[in-house]
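Presented as C-alpha cells, the chain that follows is alone, the form predicted on its own.
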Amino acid sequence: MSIEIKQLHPLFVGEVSGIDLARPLAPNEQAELAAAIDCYAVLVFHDQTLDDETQLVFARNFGKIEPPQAYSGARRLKHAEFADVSNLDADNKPRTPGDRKRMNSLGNRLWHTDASFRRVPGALSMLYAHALPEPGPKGAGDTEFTDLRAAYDALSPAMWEMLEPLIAEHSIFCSRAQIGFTDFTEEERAAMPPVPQRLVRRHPGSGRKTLYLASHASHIVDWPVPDGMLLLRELIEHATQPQFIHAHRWRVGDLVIWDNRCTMHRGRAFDETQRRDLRRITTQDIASTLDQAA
C-alpha cells in the first residue's frame, strides 16, 4: 500500500494513511513524509501501535533530537528524550491539582510554538496518544493547531516591511509566569537563559515566509517593552483567528506530527481525575533562527 495524504484544513494539516510507523522508513517513504511536513505543516496518522522505543527510532528520521528540559522531580519516562505531555505522576497516577509538573505543564494551553525558548529552537514535534480521558464537561483535550504561514500572508505589505528586521526575546519563563507559575528554581532558570529570535522567517523546507510567534515570546529586542508586547499579542490575536485553526480530536493509536517552525498550538482542557497519556519527541532545528536566513 502506497502512502495516501488526505487535506482536513483547507490551509494545512494531512491525514496519512497506507503507512505503519513501526516499521523501519525506506527512503522513499522518509523523503515522501518530510516533503508532506514541508506542504501540509501537520501531519496525523491514526491507528499507529507504538511503544517508545519504535517512536524514538521513527523521530530520529528527522533529526536530531531536542535534549531534555531542565526540571526537577522524578520522570516517569525511560528515555530523557520525550517529553511527557500527560497528567500522570511517576507512579502512573493522575496528578493532584496543586502538583508542581501539573503547573508548568498547564502552560501549554497558551499559544505557543515547542522550543523556541532555546537558542536552537524546536523543528518537529511528534506527539503519540497511548491513553486518553473519556470526553467531558471540560473538554475532550484536544490539541489546537494554526497556520503562521498563512497568517503572514494575511498581513498587509506594511506589516511585512515593518516586521521582517525585529527579534523577539523568547524565554519558558514568560509564558509560566502568564498563568500565574513561577516556582522554578534557580538552577532551571540558569538553565535556560532568555534567547532572541526573528519573529518573522522563510521556512527551509518550503521556502514561505512565516510569522514565528509564542506565548514565551516576551517582548521585541530595542523596542520599549510595552509597545512590544502589545504587538507580540496583536500578532497572536490574528494568527488564532478562526479560518487559520485545526483541532485535532486525540484517539488511542495517533501520531500527530507538527512543524514548530511555521505553526503555534494549544492544548485544550480535559478531565483531569482520568488518565491522559501523549508523549511527545520533539527535534532541534539546525540553528537559531538569527543564524538562519531570513
Given for the second form:
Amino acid sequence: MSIEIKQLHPLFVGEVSGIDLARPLAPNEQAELAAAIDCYAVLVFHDQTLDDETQLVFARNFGKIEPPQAYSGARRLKHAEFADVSNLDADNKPRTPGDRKRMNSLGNRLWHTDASFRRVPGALSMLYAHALPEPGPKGAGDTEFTDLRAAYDALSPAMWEMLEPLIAEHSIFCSRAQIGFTDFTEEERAAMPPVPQRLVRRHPGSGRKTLYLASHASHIVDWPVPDGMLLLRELIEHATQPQFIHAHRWRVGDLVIWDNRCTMHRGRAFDETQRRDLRRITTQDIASTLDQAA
Ligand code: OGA
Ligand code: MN
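Given the form predicted on its own, corresponding form predicted together with N-oxalylglycine:
Zooming out: every chain and molecule, the one shown earlier first.
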C-alpha cells in the first residue's frame, strides 16, 4: 500500500489514504508523513483503529510528547500524555453544564493553537475520534482550522514590517477569561505564568513566514494594553475569514494531525447530552519561539 494525499482546501489540509496508523511506521512512511504535515499543515486520516497505546506509539514518531496538563480531579484516561478532549467524566458520563472541567474546556471553542501559553509551546497535535454525537440544532462538534501562513501572506508589506518585531504575551487564563471563566486558584495561576511568543515566526517545515496567534494571547509586550488587544483581535478576525478556514466533520476512526506552529483551530458546539470522545496527544516544539529563528 502506498500513501496517497488529496488536498481538501485550496490552501492546506491533506486527506491521507493508504496507511494503517496502528502498525509501526516504516522509516519512509514517517518521512512521507512528516513532509506532508510540513506542506499541508493539517492531515486527515479516516477509518483508523487506534487504542491509546497505538496512538501513543504513533505520536512518538513525531517528537517529544508535551508534558501532562496540570489537572485536578479524577482522570478518565490512563496515560498522562493524553489530553482528554471528551465531554466525559471519569465514569464515562457526559459532564453537567456547571462542571468545572467542562467550563474550562469550553475555551477550546475560541480560535487557538495548542499550548502557546507554555514557554516551549505545542508543535503537532494528533486527535483521534472514539465516539461522536449525532449532528443536531446546536451543531455537530466539527473542528475548524485556519492556515496562518496564508493569512500572513495576505497582509500588506507595511503590515509585515510592523508585525515582524512584535512579541505577544500568552496565558491560558486569558482565553478562559474571554468566556467569563475565571474560577482558578492562586496556585493554579502561579503554575502557569504568562509567556512571551513571537507574533510572526518562520514555520520550520515549509520555510514560510506565519502569524502565530491564539485567544491565549493577551497583549503586545511594550505596547499599551488596549492597542495590543485591538491588534490581536484585528489579526484573528483577518485570519479567520472564510477563505482561510477548513471545517472538519468528524467520523469515528478519524485521526487528525495539525501543526500548531502555523494554524489555529476551534471546536464547535454539539449536543452535550451525547458522548463526544476525542483524545489528543501533542508534541512539544524544540524551543520558545523567542529562541527560534524568525
Ligand atoms: C484540541 C481542541 C477542539 C475540538 O483538541 O486541542 O481544541 O473540536 N479541540 O474538540
Ligand atoms: Mn486545541
